[in-house]
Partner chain sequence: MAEAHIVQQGATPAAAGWEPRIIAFLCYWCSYTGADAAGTARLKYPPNVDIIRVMCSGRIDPELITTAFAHGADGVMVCGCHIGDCHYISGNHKTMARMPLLKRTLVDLGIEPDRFVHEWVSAAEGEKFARLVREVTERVRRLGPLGWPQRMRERGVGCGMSLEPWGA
Amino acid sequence: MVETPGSCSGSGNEHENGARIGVFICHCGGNISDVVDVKRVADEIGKLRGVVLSTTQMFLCSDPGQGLIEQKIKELGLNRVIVAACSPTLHQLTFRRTVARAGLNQFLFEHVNVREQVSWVTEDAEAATQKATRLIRAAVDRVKHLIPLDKRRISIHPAALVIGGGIAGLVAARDLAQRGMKVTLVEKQPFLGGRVAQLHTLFPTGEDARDALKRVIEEVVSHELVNVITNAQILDSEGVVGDFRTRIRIEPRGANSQLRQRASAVAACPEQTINEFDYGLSQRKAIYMAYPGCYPPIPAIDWNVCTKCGKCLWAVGGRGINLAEQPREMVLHSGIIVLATGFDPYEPLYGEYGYGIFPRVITLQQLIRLLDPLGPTGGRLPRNDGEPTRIAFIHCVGARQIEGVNQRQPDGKVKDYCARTCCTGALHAALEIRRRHPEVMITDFYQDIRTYGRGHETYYEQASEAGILFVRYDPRHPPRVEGNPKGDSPLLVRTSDLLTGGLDVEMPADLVVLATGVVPHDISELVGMYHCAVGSDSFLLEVHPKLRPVELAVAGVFLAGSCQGPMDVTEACAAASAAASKSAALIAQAQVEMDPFIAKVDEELCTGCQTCLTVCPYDAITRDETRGIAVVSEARCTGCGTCAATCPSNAIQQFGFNDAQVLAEVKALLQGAALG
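Could you show the structure of this chain alone, in the form predicted alone?
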């Protein structure tokens, strides 16, 4: 520890406003001090007006480091504290709590990042030392204008809303209910289960997918604290953390629990349409059950297909079917919201790898339905005078695309992210085919095999041992699927094999399977309602992938499963449990504490121009029509500062970032740059 000469005496080194500032500079175990001369910085800062202590410490985040800060606050009567260390994202809360334990208001603390912003990005030691000095000098001028603040406290309605009835939504609802929370689960489709219901088995366990799904559904629907609403559309949602009001529209199911002769009703329906559950490989009736054992165990009517001819009603004797049923609306009150809206498989463009041109070019999802004993073909692969003898898998279709090489998608974007699950999924399916049909020749065309999950690499090893042939293609020159002029197989896959130094390969194929990526489900209306951050891949973006991995920037809204990126079932369930845990902890507090850095309107200066209403991205400002002034909702405001920056009459200031504080900091930085 280094203390500047005379800095501990507390005599004569105070600012005229009574600020007694303590500055603590961290070595960060060498991360900072190996580049920045921290002793020299401490000496320079110790000469500034108002600084009564300027010292260094090896690890300020450690217990001894925090103890030092507490000790000096009490010994020297410090009323402002600056810590120059690593990113505030990591330890700002740590030091706020340290300051509070010493009896000082935690918002009289300022955190300066001299690791990520200085030592890690500035190689020249002299330049780094000067830069660190300037940043801390600016913080000294800023903290002189800080005022004590109190956290906002908002009551929380003890109920949760889970949007999405796939595996992630089900797990989140189950975990919340098991923690004693009331839960409403809202699903857009008539049946629960999502994408997992369309699988046959799960990797890496090989467990039957619908058996595993059934257990989770039973745990959810049988719990007294869970209310499940299917066939429901979110219309709008308003409110803030602790007090959300969500209006939903429940579409008529057309059938109810009084329907006993369900098979008769389905059989009597004359209308058919493409069965989306089988990815278009089969047809279903206008009144239908999505899959065997689905929940609710009651048929639903597809009103886009139904002609209301009444034949299903006649077949069951007029009981259990209501063709005149109307939609209804209701408002759900919740303290938190969990988004578990899932994903969609990537749909190849017409002609992409021959998709849509050749009937024997299918997606991996379609293959999985074909392999399912309860699928459209009873588990049989397409026949052509017998079982197919050559099957080709092509990886990274709609994933890891290269600009200018792969086709640009209808949304204008190139899917350059890894879909994460399709490598293992393709190998899983290939091994299943090999197990059932050992005579089939399987060739796997890939960029890179990314079997990243625990136990997933085993699939690659088993595939190699089983004789599956691997051909590595150059992503700049992806394979071409053409008709086979020789006629021994209907298709021909052409590419060059990087594993053999770029030799040209022509592989006849009876079936080509495209291992497609995943894209986020279209939830544009929810993105607008909850002001969701969206990543470059169009998936929902969490606040921080490590520190806050299942939270949106909007307080009280959490993420579960594949709405935030490609995940396998295990990962989706883990994310859902994490979201449930964070949600339950928030509800259990009965109130939520939030930082006080929100906007405040000076009523005397406000002219009622409403500029702030038009720029606020969180709808946190309203107009008081009686007084003709703007009013900020403390619960909804996130402290983004947009209103304060655009107010033409300077009537809006933001706690923690008012004009005096920001200008003092900026002036100090400019003066430091001039001196440098």
Second form
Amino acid sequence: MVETPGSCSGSGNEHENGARIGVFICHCGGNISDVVDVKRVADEIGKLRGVVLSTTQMFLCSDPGQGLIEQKIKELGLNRVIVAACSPTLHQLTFRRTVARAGLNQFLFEHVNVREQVSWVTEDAEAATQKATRLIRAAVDRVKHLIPLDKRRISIHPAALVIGGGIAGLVAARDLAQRGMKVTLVEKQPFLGGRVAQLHTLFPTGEDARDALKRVIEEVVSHELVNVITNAQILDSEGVVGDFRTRIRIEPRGANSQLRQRASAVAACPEQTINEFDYGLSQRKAIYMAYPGCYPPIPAIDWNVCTKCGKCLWAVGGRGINLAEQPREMVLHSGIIVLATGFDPYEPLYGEYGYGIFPRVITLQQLIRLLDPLGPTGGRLPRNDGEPTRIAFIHCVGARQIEGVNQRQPDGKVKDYCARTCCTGALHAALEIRRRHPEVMITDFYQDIRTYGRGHETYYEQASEAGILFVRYDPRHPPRVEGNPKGDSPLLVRTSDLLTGGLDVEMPADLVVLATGVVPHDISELVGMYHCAVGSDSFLLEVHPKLRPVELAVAGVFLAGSCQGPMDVTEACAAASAAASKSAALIAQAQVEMDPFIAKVDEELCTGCQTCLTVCPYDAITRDETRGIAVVSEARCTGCGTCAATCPSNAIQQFGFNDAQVLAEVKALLQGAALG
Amino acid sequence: MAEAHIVQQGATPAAAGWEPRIIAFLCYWCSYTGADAAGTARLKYPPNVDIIRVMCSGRIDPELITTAFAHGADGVMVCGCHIGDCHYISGNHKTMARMPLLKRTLVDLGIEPDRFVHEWVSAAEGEKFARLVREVTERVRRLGPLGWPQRMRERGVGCGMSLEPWGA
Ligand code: FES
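Beyond the form predicted alone, can we have the form predicted together with the partner chain?
First the chain shown before, then all remaining chains and molecules of the complex.
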């Protein structure tokens, strides 16, 4: 321990408001003290009014370092503590706890960053020493204005709401229930399963997608703690962590469990519409089951298509179908919310790689439906006069696009992110074709092969060994798909191949498969309702990609699966389990603790002008009509301080960052500056 | 008109040994972390910029900025998350609306536009932050000391009343 003798004696140094400040400056093993003359800083600071102790230590975050702080707080009766060390993002919490252990309120502490923002960025040692002194001096003036604060505590209603009945939502609901939590799972569609139901086999294990799905669905629906609601639309939501109230509307299903002759009911329906389950490759009836073995195993009526002709009713003798069923509304009370709203496959623009112009240009999702034995063609590829003999895959369609090269999307942006699943997905499908039809010639046009996951690279190796031809295109000059005038195959894919030093390639094709990217499912209403942060790629944005990967900044709202970004099934399930354990942990706490840096309205000063209501991003401020003043909801306020900066009457102050505190800092930093 | 006044007044010749004093208000989530990133990468920048952190750039009250100038700051920087990245969804939208207005007001009050900089710095943009600090310090150095209270007195703002730094 390095103490600075002399500066410890601070008799008469107590500030007029009774502040007894202890300042601890860290060497950080030389990271700081090699540049900043910490002893000199400690001496300078020790002379300031209110500073009872100013000392240095080799590693303040170490046990002896923290021990020193604790000991000095008790020994000298310190009531304000300043640590000048690394960035507060690293150790602010550590030292707050240290201070609390010594019996002092943890918010009577201030962390000064003299490493990342001083010693590591400043060349001149003298200048660094002066800067460190300035910053600590400002902290000394700031802490004089600190007041003890308490973490906010909010109790949590022990129930979870999971929104989205795809694989991620199902896994999250299952995990929560297995931990003994009450769960309601709501799904907008009439059937559970989401996008995984539309797959045939899963990479990298090759297992049947619907089998895997079925297992999870069974675990979920058979669990006594889970309540599954399909056909449910979220109308609105109020409340905060611990106490969300979400109003939903349940669309009438039209059929119920009393319906026995399900197939006859479906067969009797005269109305047809495009089957979205097969990505438009087939038709379905107005009363339908999404796929064989779907859950619930009861048909649903698509009211946009149904004409209420009553033929289904006739066919089943009136039992189990109600064409006059009305929608119902209910309110779900939950302590936490898991968003598992999933993704949509990217829909290519008209003419993008010939899509929409040539019927033989299809998406990877459509190919997967075609390869599915239960799909629209019973697993057969489309034929004119024979199975296709030449298939071309084009990677990165609607993914990793380049501004200026690719056409902008309707939202004005290009899809510049990697969709992560399409490389392995395309190779998985290509190998499946090769297995079934060894004679088919497959060419794969790619920019980069990103088979990044465990076991995924094998697909690339197998594809190369199986004689699939790889052509690498330059993303600035993507391939072109044209009609083939020669007529042996209807299509022609042209590009120049980087692997052969830019040779022009002209590949006839019977079928062109676009390995399309993914976009988030449109949930703009939920985004507004739950105040979700959204990234520039339009996916939901977590608090921190590494340290808090499944939490939204709004307390109590968690992210599961591909609403957060492109994920394969493995990753979506992992994310869902993570979201479930984070939310279960929160529910188990029974209470949440939140930082106390919220806004408070001074009732005397507030004129009721309501300006603050318009700036709050969280609708946390309301107007008390009887008193004519603004009121901040403690639970809703997240502590950004925007209202405090906006209030024209200075009637709002933010705890921890009130005007007196920040202004004291400004003035202290500028001490000695020329005024003219 | 305000511009003309500044030109005519010209920059005060920098006194020997004078160093610009610049205050930077940074939001904690992106820009402060971005400044940390500059440190972690050991990028070097001049020591003239002192950082004050707030939770969100939306908290940066114009009064904080004018107070800094009134207390002798030669320049002020305001940094927040890029639009769309604000930890509090839209706190920085308010910053975006507020700062250009403030800048115009500051110009009218005799402060050269180069002395007040508002930029978005993400948590990953350590490089950008370091560059910003270098550029701003250089620009302010070229302009010389501001001495705003003195300047205000000379211009007779406030009906000839002497303008003490606020809250002094
Ligand atoms: S948190 Fe950075 S600007 Fe709002």
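Predicted, not measured: the structure shown is a model, and the values here were computed from it. The term rigid core refers to the most C-alpha atoms you can superpose between the two forms while keeping them within 1.5 Å. Positions refer to the first chain, counted from 1.
Undergrad: Splitting the movement between the two forms into two rigid parts, and assigning each C-alpha by whichever superposition fits it better, I want to check if residue 628 and residue 308 land together.
TA: Per C-alpha fit, residue 628 goes with residue 308.
Undergrad: Can you give me the hinge-style rotation of the smaller rigid part versus the larger one between the two forms, in degrees?
TA: Angle of the smaller part against the larger: 11 degrees.
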